[in-house]
Each structure stands twice: as C-alpha cells, then as structure tokens.
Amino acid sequence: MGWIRLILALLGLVLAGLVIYWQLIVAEGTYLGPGVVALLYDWSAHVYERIKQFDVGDEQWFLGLPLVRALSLIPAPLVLDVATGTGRLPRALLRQPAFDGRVIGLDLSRRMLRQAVERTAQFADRLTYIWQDARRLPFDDDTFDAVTCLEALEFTPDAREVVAELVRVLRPGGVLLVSNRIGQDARWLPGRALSNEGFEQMLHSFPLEDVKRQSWQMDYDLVWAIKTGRPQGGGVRPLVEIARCPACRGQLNREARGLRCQDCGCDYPIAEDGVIEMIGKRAR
C-alpha cells in the first residue's frame, strides 16, 4: 500500500503545481484579488518589456496612429490610459507628430509606474502618472477625449465595474479603446474573459455607439467605441481642475508636496519620480 500512497502524493503535488501555474501564470493572480495581481506585476516590472517584446512599428500602426486620427478634430486632446503598465500606450501616442495633447497614465502596480517614468522621460512635460485602482478613477465625469485600457480587464474582479468607470470619465463624443482577451488561454479565465459577442454586448449596455472590433494580437482583439451625446471635447486643463479624491470624490488642491482633498483631508503625495500616489492614503 506504500507505493499507492506515494503515487497519490505525487499526483497531489502535480495537481497543486498545475493549480499554482494556472493561478499565478495563466490567470496572473486575478482570482486571488487585485493586490496579488499588482504584486505579480511589481515582481516582473524590471523584465516586463523583455517578456512582451513590443514592436514599435506595430504599436504605432495599431495604437498611436488610429488614436491620433480619431482625435484629429479635437484641439489639444486629453487622454487617460488605465492600466498603463510601463507606458506602452503613452509612448505610441506621444511619438505621433500630429498629437498635441496630454496623457495621464494610471496603474495599480507601483513598480510598473516607475518603469513607465523611466521609459517615457522624453515626454515628461506632457505626461502624468497616478498610482491608483481602476475601479475608482480619481477624475470628474466627462473629462477625457479618449480613454484606453489594454490587456487588463480580464485581470480585474469585475470588468463591467471598470468599464463603467472608463465610460463615466469619457466625454460625450470621446473615444474608448479597450482590448478583449481571446485565444486558447481565454478558456482558462472563466468569469473573467468574455466571448467577442459577450464583450460587445457588455459595451452596448453603456452609453456607447459605433462599437467596432479589430484583430490585433494572438491573445487580444481591440475594441473601439464612441460615447453617445453631443461632442464637447478639446483643451487640456490643469490636473487640479479634473482630479477628484478617490476616497470621497471631493475637490483636490495643490500643495507643496502633492494634492490634498479639501473635503475629507486626504493627502496624496507626489513621489520623487513624479508619480502621484493615491493608494492607501488617509486623512491627516
């Protein structure tokens, strides 16, 4: 009977290894909570670009150029990139000569933001990075001319909750650009990855129109949409005019070392690398 116990123990170890691989590698911690997802990205931030091996030409062709064309009639457009990572989307957009606006990048992984700051240093005067959860975007309604979120929705507890925030801060007539997970690995993300039909159906439940899907990568499609309503875009505004306290939605004031909510008193410091740190702050 000893050999039977040994075989069962080995099978248990193999099964445990497969579960760990699924949870941490395939699912990237999504079923373990946002904190674990952020931690995994923190650990891999220094090698993330080597792992992904982004092609500059593809980034310009599929992301930068189409966004610039979509925003071509808007003077000085303001763009929000949610789950910005190492600044992939900001680079693709700010490298476009025709783009004369500003970009705000937001992410839950602090070390990914540190990488983003380093990799986009040449555009520092047109970029702001914020450390914050996508489920509570610290901005006023109808603020941005374009909102983007790439390769991230399936790693959030509730993609619909995040999309609701993306649409909320998007101006009427503004451009929404998101990605939908497809491919073989999508089947291993039950309750997270949606079919193309299910994803488009979700988007149609929001005030969005002209929803279009575009082939992009082996594991992702791009999905474009326009927020319904009379267009009212254009013009970059100071951060204190558009930013809101993530704790109470109150107005933020600029202080010597960062931002402070005039309603609840929460402080949000600006770190040495320029990132505005909004996670886990409390009133003083």
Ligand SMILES: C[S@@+](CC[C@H](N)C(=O)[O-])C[C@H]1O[C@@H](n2cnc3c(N)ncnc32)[C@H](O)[C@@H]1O
Contents of the next structure:
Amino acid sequence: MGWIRLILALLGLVLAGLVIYWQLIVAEGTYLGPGVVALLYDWSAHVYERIKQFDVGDEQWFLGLPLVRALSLIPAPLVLDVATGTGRLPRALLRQPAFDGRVIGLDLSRRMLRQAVERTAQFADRLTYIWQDARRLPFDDDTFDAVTCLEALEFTPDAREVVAELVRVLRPGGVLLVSNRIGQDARWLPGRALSNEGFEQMLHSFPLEDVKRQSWQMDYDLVWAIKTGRPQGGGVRPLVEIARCPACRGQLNREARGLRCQDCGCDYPIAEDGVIEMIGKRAR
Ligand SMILES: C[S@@+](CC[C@H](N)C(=O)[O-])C[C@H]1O[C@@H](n2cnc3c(N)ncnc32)[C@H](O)[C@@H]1O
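Now that you have shown the form predicted on its own, what about the form predicted together with the ligand?
The next block holds the full complex; its first chain is the one shown before.
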C-alpha cells in the first residue's frame, strides 16, 4: 500500500504544481486579485522588456503611426495609456515626429512604472506617470483625445468595469484603442478573456461607434473605436485641471511635494522619480 500512497502524493504534487503554474504564470495572478497581479509585475518588471522583445518597427507600424494618424486633426492631443507597464505605448507615440501632444501613463505596479520612467527619460517633459488602479481613473469625464489600454484588461477582475472608466474619461469624438486576448492561452482564462464577439458586444454596450478589430500579435487583437457624441474640447490641459481625487472625485491642487484634494484632504505625493503616487495616498 505504501507505493499507492507514494503515487497519490506525487500526483498531488504534480497537480498542485500545475495549478500554481496556471494561476501565477498563465493567468498572471488575475484570479487571486489585483494585489497579486501587481506583485507579480513588481517582481518581473526588470525582465519584462527582455521577455517581450518589442520590435521598434512593429511598435511604430501598429501603434505609433496609426494613433498619430487618428489624432492628426487635433493640435497637441492629450493621451492616456492605462496599464502602461514599462511605457511601451508612450514610447511608440512619442517617437513619432508628427506627435506634438502629451501622454499620461497609469499602472498598478510601482516597479513597472519605475522601468517606464527610465525607458522614456528622453520624453520626460511630455510624460506623466501615475501609480493607480485602472478601476478608478483619477480624471474628469470627457477629458482625453485618446485612451489606450493594451494587454491588460484580462488581468483585471472585471474588464467591463475598466472599459467603463476608459470610456468615461475619453472625450466625445476621441479614440479608444484596447486589446483583446486571443490564442491558445485565452482558453485558460475563463471569465477573464472574452471571445472576439463577446468583446465587441461589450464595447457596443458603451457609447462607442466605428468599432474595428485588427489582427496584431499571436495573443492579442487590437480593437479601435470612437466615442459617440458631438466632438468637443481636445488638446493638452494642465494636470490639475483634469485630475480628480480617486477617493472622492474632488478637485486636486498642486502643493510643494504633490497633489492635495481640496474636498477630502487626501495627499498624493510625487516621488523622486516623478511618479504621482495615488495608491500610497495619505489622509491629512
Ligand atoms: C502585460 S502588461 C502590459 C503593459 C503594457 N500595456 C504593454 O503593452 O507592454 C500588463 C500591465 O497591466 C497592469 N495592470 C494589471 N491590472 C491593473 C489594474 N487594475 N490597474 C492598472 N494597471 C494594471 C500591470 O501592472 C502590468 O503593467
């Protein structure tokens, strides 16, 4: 009977290993909550770009160039990249000579943002990074000319909740660019990765038109859309004009070392590397 126990124990170990591999490597912590997702990205931030091996030509062709074209009629466009990671989208956009706007990048992993700061240092005067959860974007409604979110929706507890936020802060007539998870691994993300039809259906439930899917990478399609409504506003605006307190949506004022909510008094420090730390907020 001893060998049966041994086999069962081995099977148990293999099974536990497979579950751990699925949860931490394939699903990247998504079923364990945003805290675990952020922790895993914090741990892997220093090797992220080495693993991804972004090709500069592809990044320009699929991201930088089409976005610049889509924004060509807006003088100095304002772009928000949600779940910016190591600053891939800001880099693709700011490398385009025709882009004369500004980009705000937001992410839940502080170490990914540190990498982003280093890798986009040459564009620092046109970039702001914010440490914050995508489920509560710290901005006023109808603010950005373009809102992007690449390779991230499936790692949030409810993609719909995040898309609602992306659309809320996008101004009417603005461009939404998101990615949908496809390919082999998508089947191991039940309840997180949506079918192409399901994803497009979800987008159509928001005030979006011109929803277009485009083949992109092995694991992701790109989806473009325009926010419906009479185009209004547009262009770069000072941060304090558009930023809102993530705790109470109050107006933020610029203080010596960060931002302070004039309603609830929460402080949001600006760290030494320039990142605005909204997750590390301090009540007054
Ligand atoms: C695969 S990376 C993609 C990064 C970048 N968009 C790119 O294409 O290289 C996923 C990113 O989503 C971020 N993320 C996951 N959940 C998030 C959330 N709830 N709010 C903000 N960022 C989140 C992670 O920290 C990570 O940087």
